[in-house]
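Listed next as structure tokens is one chain, alone, in the form predicted alone.
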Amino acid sequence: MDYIKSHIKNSIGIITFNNDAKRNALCRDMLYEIILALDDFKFHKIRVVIIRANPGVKVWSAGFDIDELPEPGRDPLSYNEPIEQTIRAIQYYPGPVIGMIEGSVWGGACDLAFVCDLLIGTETASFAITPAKIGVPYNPSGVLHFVNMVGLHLAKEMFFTALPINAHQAKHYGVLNHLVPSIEQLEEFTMFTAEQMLQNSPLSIAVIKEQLRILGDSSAISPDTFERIQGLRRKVYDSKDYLEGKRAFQEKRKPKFIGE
């Protein structure tokens, strides 16, 4: 594993992001490593998983690696993209997945964090969803994750402004289940929470988790509506703004969007 560390402690599987030099940007290789770790935990019947970053980081994850965004004309968030596969691997994992949040969470990493079953964070935690900063059309499943987590109006504000919410706001809006004051307490409290889960029926938890996932995703849309959404998204990833957003990020300058 080059981008993560994976180990088992007291029957709890722990995945640690380990690419601090790139602020744990979610490159394809890192995402595949997360999936492999989850598959290994599942094979060994690990009942609780914790996803975290190295202690002391300022950024939990900077989100999807912008350098790996495709050129205009291809959906950057299609069903089979590694980030979407990773999100589904977390959602479908048969035991609870706890996101242990220290530092800021950006872009697609918010989506990855939001599909965890619980989030426990420190005062340094913050969350920002930033596709509008780089001209990326977000996908319907990702938008639904945000609406389910924070409600429609805050989801709109987060997407439209791309500004972060801090740890106290995240706790207020129910993004964080628990807010603890220090990294030492964060590790202790997260392990304590995971150990409480180990005392309960794994089959019961797995079935309840799957019911909650199905019910949370149960907003039905017609085929026409789905095609309309896809057409709207295609307009963005075929646009000049999409190309400008990627170039501006790589050139470390402010993008000049023209709405075309």
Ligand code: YZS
The other form holds:
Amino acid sequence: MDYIKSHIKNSIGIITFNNDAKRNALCRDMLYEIILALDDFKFHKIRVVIIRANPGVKVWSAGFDIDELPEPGRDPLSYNEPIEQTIRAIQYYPGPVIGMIEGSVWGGACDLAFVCDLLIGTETASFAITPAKIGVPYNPSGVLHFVNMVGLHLAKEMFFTALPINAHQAKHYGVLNHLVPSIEQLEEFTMFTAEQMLQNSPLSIAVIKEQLRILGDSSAISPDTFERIQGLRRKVYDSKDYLEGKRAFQEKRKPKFIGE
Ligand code: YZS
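I would like to compare: after the form predicted alone, may I see the structure of the form predicted in complex with the named molecule?
Up next: the whole complex, starting with the chain shown before.
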């Protein structure tokens, strides 16, 4: 199946998530389709991209496809996992990528949305980061995306509670650049914003975007510290709790975590 639709409208590239039955859970094939669409837009020198879901959805994306999480013993979010490749494809896209958000955004999809250059959403938008709900050891680059976006304290609250922040909180904390009342206005305002960007110098925008990415990632850590973080994360993805989190989701029950 096609997990996404991609087309070009008024010189703007549009990627639409298209697996409503599975709440746009980000399976590997869907992530590869997003990467291919971005590659294709880049090849055609498309200067602004919009990532959206079908109009009227309650869930923008339910996050990483939990059925595809590896069994314990393997890092679920290592550098070359498709979700990480997709996140980098958005960050490295040489032009603005606008996340157009209607509905709830979960886990890895929240990370994917947070690396978009701008987010515009409706009242139904909400954002949750959920590794603690499943027992996943989140990765350092992902954790940094959240700290950069919402600051340390809210990042901690979001990670520790795994509860969503609503559209008004998201606007208040600067996650949403703009909050609009309806899907019609969302489409209109997002296209208007993208068209404004098309008026400006693409080279200047691409270089400023890359500088902001480099500066945003520029908290240096020593190799020793990095290895310590990896060691800590391994304890989690080798754990009984990680296996329990995945099984509980698949069996549609609450997980029983034991801290081992
Ligand atoms: O029962 P069927 O076969 O129709 O399938 C159901 C769900 O099992 C499936 N589905 C998913 N499958 C795999 N991975 C997912 N993330 C996922 N989400 C949903 O889609 C079918 C429809 O789902 P329902 O639950 O019946 O839909 P609904 O009642 O509308 O509820 C929607 C939500 C989004 C509230 C619900 O599906 C949900 O809680 N999904 C999981 C959200 C979540 O916790 N995502 C985080 C995934 N983890 C990550 O992204 C990272 C690895 S991490 O954990 O680190 O953050």
